[in-house]
Amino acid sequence: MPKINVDGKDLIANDGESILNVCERNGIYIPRYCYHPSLSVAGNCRMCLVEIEKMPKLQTACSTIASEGMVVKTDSEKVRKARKDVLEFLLINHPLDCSICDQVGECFLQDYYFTYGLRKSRFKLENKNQKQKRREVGKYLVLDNERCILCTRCVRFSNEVTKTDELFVNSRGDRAFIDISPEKGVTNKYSLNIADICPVGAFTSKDFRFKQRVYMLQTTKSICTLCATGCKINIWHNNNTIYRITPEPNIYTNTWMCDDGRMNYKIVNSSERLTHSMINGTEYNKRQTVKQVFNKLSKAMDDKLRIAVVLSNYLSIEDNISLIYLAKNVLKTPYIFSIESNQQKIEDGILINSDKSPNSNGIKLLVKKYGIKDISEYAEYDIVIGFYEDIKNLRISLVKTILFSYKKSSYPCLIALKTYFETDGSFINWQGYLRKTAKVVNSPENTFDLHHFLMEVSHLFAVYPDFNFKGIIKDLKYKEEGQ
């Protein structure tokens, strides 16, 4: 492992390892506009330039290995002004878009500018080349050509990440613009990991242009629930409105993440959601629909009528085990049934899980935890609890139902949930580890926390539920980060 010495530190370096990946990893930053951790090396904008002892030029710092007794100065007078020279080599051409560019707060353009710029341009503004703004390239992107700086980023991703090869660099020198293959258009299921990695805001989100400066939103971590994959999210909200997600990137499942799982968040406010329960074409308010629930499983019970509650694979762990204690502790039924899912697969190679269901390995451990029956063994029953997305699909009597549910629907009994987005919740992964989603947002005043419903109707008759879910989740054999 060679020593190299970085401003007057002595640093211990990776066989192979690039400066810049040294200095990142010991805490010097050093700019640069093409590079990207996740994608191959192109060392073109040359704004990672450091001086190296006995070396006669700069050198790129993105692409240069590191290699014994190296002697590295990333901050002289030298280096300085070279980033100074690229930078307005770089602004030649620049619009002067600022005060309505998206990617204000975010730019690395303007971030570098102050602090190796400050330089007033040499060139009149009629003359910088004109390019094409404003183009429409995807369900989910508009390219601004004008701003590029052409480091490649979005070809590299498009040929090495999608493997779809819509991007390239179109003519050459001050011509050069970013182009799309006419034939294809930029229809990848991860475009807007395009707008993510464009440095200087060529490449913006058509759902997110013009929302609100990234400066005024706040950002929690959580994770997407659309698949088995799991993937780390940020939410970016402000004001109890959620404005865009971002990926989280981390080294046990996602650098990147999909255009659905981005799009998900348009649940909590959609013309479809649920914001009221409905029982027989009436909408109840929170209480009411305790009660008229409770009143049903009441009747079901002095009847005799036989009971089955279904866990999802869509719901937490947390609101499966409040399933499983409504059926054991206060409906006394044995008919506990679990959904078998999907075959778990990347079935694109790179995130999206042939098991759209994000709980999948949660209920199998629930199952061997408690011995809930597979839903193989279901039979006719008089009244089944359970999640809209699995029940409809088990051709289960409409009039038999009492289904929990974030969107309307014509069975007439549901029950309206909050969203993932609304309620914190437990998932584990397709790989097993231990996921939650986090509160970003309010939710309607008449939706509930699926728990603190079931505890609701258990008070009803009596019994006085008290979760204690962090052990028995803690008793659940998962895989923590880092193991």
Given for the second form:
Amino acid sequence: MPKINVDGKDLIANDGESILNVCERNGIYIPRYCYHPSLSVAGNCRMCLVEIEKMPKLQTACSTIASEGMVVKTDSEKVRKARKDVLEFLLINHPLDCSICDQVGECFLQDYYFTYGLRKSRFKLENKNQKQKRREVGKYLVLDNERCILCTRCVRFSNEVTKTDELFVNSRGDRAFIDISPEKGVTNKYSLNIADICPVGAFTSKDFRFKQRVYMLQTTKSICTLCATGCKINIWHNNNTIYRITPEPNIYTNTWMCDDGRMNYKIVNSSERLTHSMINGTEYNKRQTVKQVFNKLSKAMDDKLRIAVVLSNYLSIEDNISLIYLAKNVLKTPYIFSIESNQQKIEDGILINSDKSPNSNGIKLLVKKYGIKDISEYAEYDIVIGFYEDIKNLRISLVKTILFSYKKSSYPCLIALKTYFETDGSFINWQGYLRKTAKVVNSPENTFDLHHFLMEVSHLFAVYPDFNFKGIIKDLKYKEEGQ
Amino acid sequence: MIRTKKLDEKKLNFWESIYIVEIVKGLVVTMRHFFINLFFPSRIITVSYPEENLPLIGNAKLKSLHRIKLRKDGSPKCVACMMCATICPSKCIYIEADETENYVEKYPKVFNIDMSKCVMCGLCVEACPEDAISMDTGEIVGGSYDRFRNYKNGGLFLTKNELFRHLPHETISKSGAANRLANKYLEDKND
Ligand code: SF4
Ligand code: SF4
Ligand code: SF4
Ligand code: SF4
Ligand code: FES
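Now that we've seen the form predicted alone, could you pull up the form predicted together with the partner chain?
Time for the whole complex; same chain goes first.
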């Protein structure tokens, strides 16, 4: 454990730790372009230069390992001048593109220019190197080579994270540019992470392009519900619209996220969205829907029909608890089932899980707690209540269902649900961590929170629930972050 | 801390303190203007704004109704960078950007200014990196009973249709950050 001194402060480094990392841990910020905490160190941008006593030249903090007795200065006159010069150098051939560049607001060239540079360009606009502008790369990316500062973060991402090697630096010197291997193309499932890690506006997202300026958006932390991995995410939104989703890097689950997860927000305003409950081809508003379902169920109970309730791995713990409550205390039916999920495994070694349902682990805990059977024991029932995504695979006759759904479909009795961008819910991911989604936008007027809907139906049956979700969830055996 | 300053009020003398004399004096002034205006209307020095306007002098022209300058081919110089909308203190500029096929890549699909909120500060003009938005039309926005009616129909709402225009006899501005791309685009168009 070498002891070093940075700007007069004595710090203790871990063995083999770089100066930049030691400083970062202790709250001293060193500017950087090519360094990224989750990629290998390249040391090519020279932005992180620091002064080390007894060394004749400035050293790059990202690639210099801290060793016993080093005295480092991160803010001396020499360092400040070096940063200024590096910035000027990086900006020599940089186009005047900020007005049409999507990186504004999160651009490290802009930020560092205002913090460390502030020098008028001595280079004439006409003399700048011109390279290829707008180039579509893969399904989700746009590349502008003029803006690239050749930090190679993107190249290292494709080498080290996705291991697909599609990107490389073509040519040399001031003609060098990022190119795409023609036979491969960018087809990996994590391509939008490149737009995130590119410190400038060279790689930008095709989907988010020109929609909004990032500084006009708010972010809300939430989780992705597209597979059992349950990545932590940031949702960027304003004025009741979601514009993009980016990962919220954390040590527990994810640094990156997949492209499908990022596009998941489109369900909110998609043309397939079910905005009204549909019963036998008629649209109903909220109040009428509750009434209709109540009539249907009370008639079924009077006729002594067999009603089955199927829990869903796609729905939150709260919603499933309400389903169990409805079955046990209102419908008084013994037929409560769960559906077995796929085996849980990170199928590509990065993030995507072979189990596509976000809450299988939550359901497993509920199944254990309430002693619920698996749907494999399924026999013929007169009415099946469940979530559309589950039931559509079970080949149950159409007429006999009451289904909850976000999407339109041909089933005769569909209750319109809010998505988990429009309501909060608790999920337990494949590692066993309990995480919550957050409401970021308002839902269409006539869609339901499932647990509210079920409680309203119970009220019509004159059954008044006397439990709270917090208490039940607390009893489940989930892991908490930080343990 | 709030700074205070004491003002010594002038003491009224006897005639002033009984008011009657002062009231009569005031009435005389009012009546003089009334009769002058009644019999010699050409000597009225005020105008009935907003129906009438005085001609603007000097640089006052540069704080008048907004417009967006156009390029030679009639396309807007604006590239929807949002700088004006960002700096605008009354948040009255609304822009939706979209992608174009040409070199400039970006253009404003929607550009609205709600003049009922605008405080005519001119910050938008200062902020524009493209020399696109300007307040040099010499027109003064009048009062209106309808904020959201179009400016052309007597309202206070400016859209692309009213904003995008050349002025008569103007020399077309060629400055702007995206100008290299814009010129390339114009050259291509001439070929
Ligand atoms: S990369 Fe940064 S500095 Fe370059 S044009 Fe984009 S916003 Fe401006
Ligand atoms: S495209 Fe972006 S991430 Fe890749 S080398 Fe250039 S600046 Fe770095
Ligand atoms: S003049 Fe001022 S208030 Fe009016 S649009 Fe421009 S920035 Fe906004
Ligand atoms: S600042 Fe200029 S270029 Fe940018 S959006 Fe406003 S008018 Fe258009
Ligand atoms: S961050 Fe150290 S050289 Fe780039």
